[in-house]
Amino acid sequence: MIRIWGRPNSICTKRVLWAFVEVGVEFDLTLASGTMGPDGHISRGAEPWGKVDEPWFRAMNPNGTIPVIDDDGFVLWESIAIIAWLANRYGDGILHDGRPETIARAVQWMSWTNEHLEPPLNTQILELHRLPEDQRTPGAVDEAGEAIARSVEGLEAQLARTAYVAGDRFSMGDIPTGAAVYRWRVFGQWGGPMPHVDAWLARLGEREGFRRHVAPPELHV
């Protein structure tokens, strides 16, 4: 069984948990975080689950971030790398079809999610839910929302051409992208009409990994 350190309401952790379900591999989750704990975010005085600054954890991941996996002695951090490992080691065609073009396009959208969606989305989460009101920045939510909406317009255009981000079948590229876009919807910051994104999210919503680790709204705050 693969060990994983993270927390269920971490967007990066939930990506990996979804991927575990897709490939049918069991995991043992240990709660770990430098910013969140059972009583919420550290900005509100909550104690984090910790572990990430302990020497044994830093030996696994010098960045002190989550998630991290240990697959029978093979240690890996960064959620995109972990998803790619699960796809290639256990996926057997489930998370990509083996074609270099499909793999490259999947990685393209995974990287796009990290670089274009996650930074403003994290701003929205902090400003709307995690930071005390006296620590919030006026206008930050609207500014972040505009940035996300501009980016998602490109996703809408892609999904007008293909059923999924890397082609006409589900791939690992849909996992980070789907989790992030759904989170944007959970926070009620949805932009204008995006019928192809809506249809794509509905298709993702039929997948067990999505239903278990992404769909519950309480896992996003």
Ligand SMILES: N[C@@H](CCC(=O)N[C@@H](CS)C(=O)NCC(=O)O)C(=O)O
The other form holds:
Amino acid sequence: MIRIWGRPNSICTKRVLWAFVEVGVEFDLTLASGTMGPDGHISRGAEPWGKVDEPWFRAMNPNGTIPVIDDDGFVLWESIAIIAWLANRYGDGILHDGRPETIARAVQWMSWTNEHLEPPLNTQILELHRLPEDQRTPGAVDEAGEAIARSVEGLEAQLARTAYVAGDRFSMGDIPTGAAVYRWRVFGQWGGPMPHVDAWLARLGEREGFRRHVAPPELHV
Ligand SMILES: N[C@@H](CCC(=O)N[C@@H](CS)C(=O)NCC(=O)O)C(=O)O
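For comparison with the form predicted on its own, produce the structure of the form predicted together with the ligand.
And the full complex, kicking off with our chain again.
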């Protein structure tokens, strides 16, 4: 069985857990984190799940980040790479249709999520939910909110043209993007009406992997 190290409330881990469900592959999750543990964020004095700084973990992933997988000796980190591995090794048409255009477009939106959406979204989740009040930065939530709203306008325009980010079929590109946008809509700062984005989120909400690993509120804050 594929081993994965991560935590279910990490946005990067939950993408991979969702992808596992899509391709129907079982996994064995080991909890690991330097910043969060069973009682929350370390800024509140909580003990982290740990492991990420231990030499054996750093030998797998020198960055000390989660998620990491070990698929029968093939070790991989970076959630987008892991999703691409699951899609190409096990997906058989489930996570993309094999057309170079679909794959490139899906990678485009996955990279966009990491580059443009995750940094300000991480700020909002920390500032609104995880940090104790006396450690919050005034104005940070609004500043991050402006950056997110500007970026998501581009996604709204894409979804006015196609039902999913890489075309009219669900693909791996919808996984990181959908998990992040859902987190923003539900736990970030409300960004105003976005009908195509919200209709797409409703479609994603019908998928088993989303329901299990993304929808539950306790997996976000
Ligand atoms: N670009 C990387 C980001 C990896 C990353 O920063 N993961 C976060 C969780 S989303 C992490 O390791 N946080 C610190 C921790 O929990 O120890 C990916 O997509 O996998």
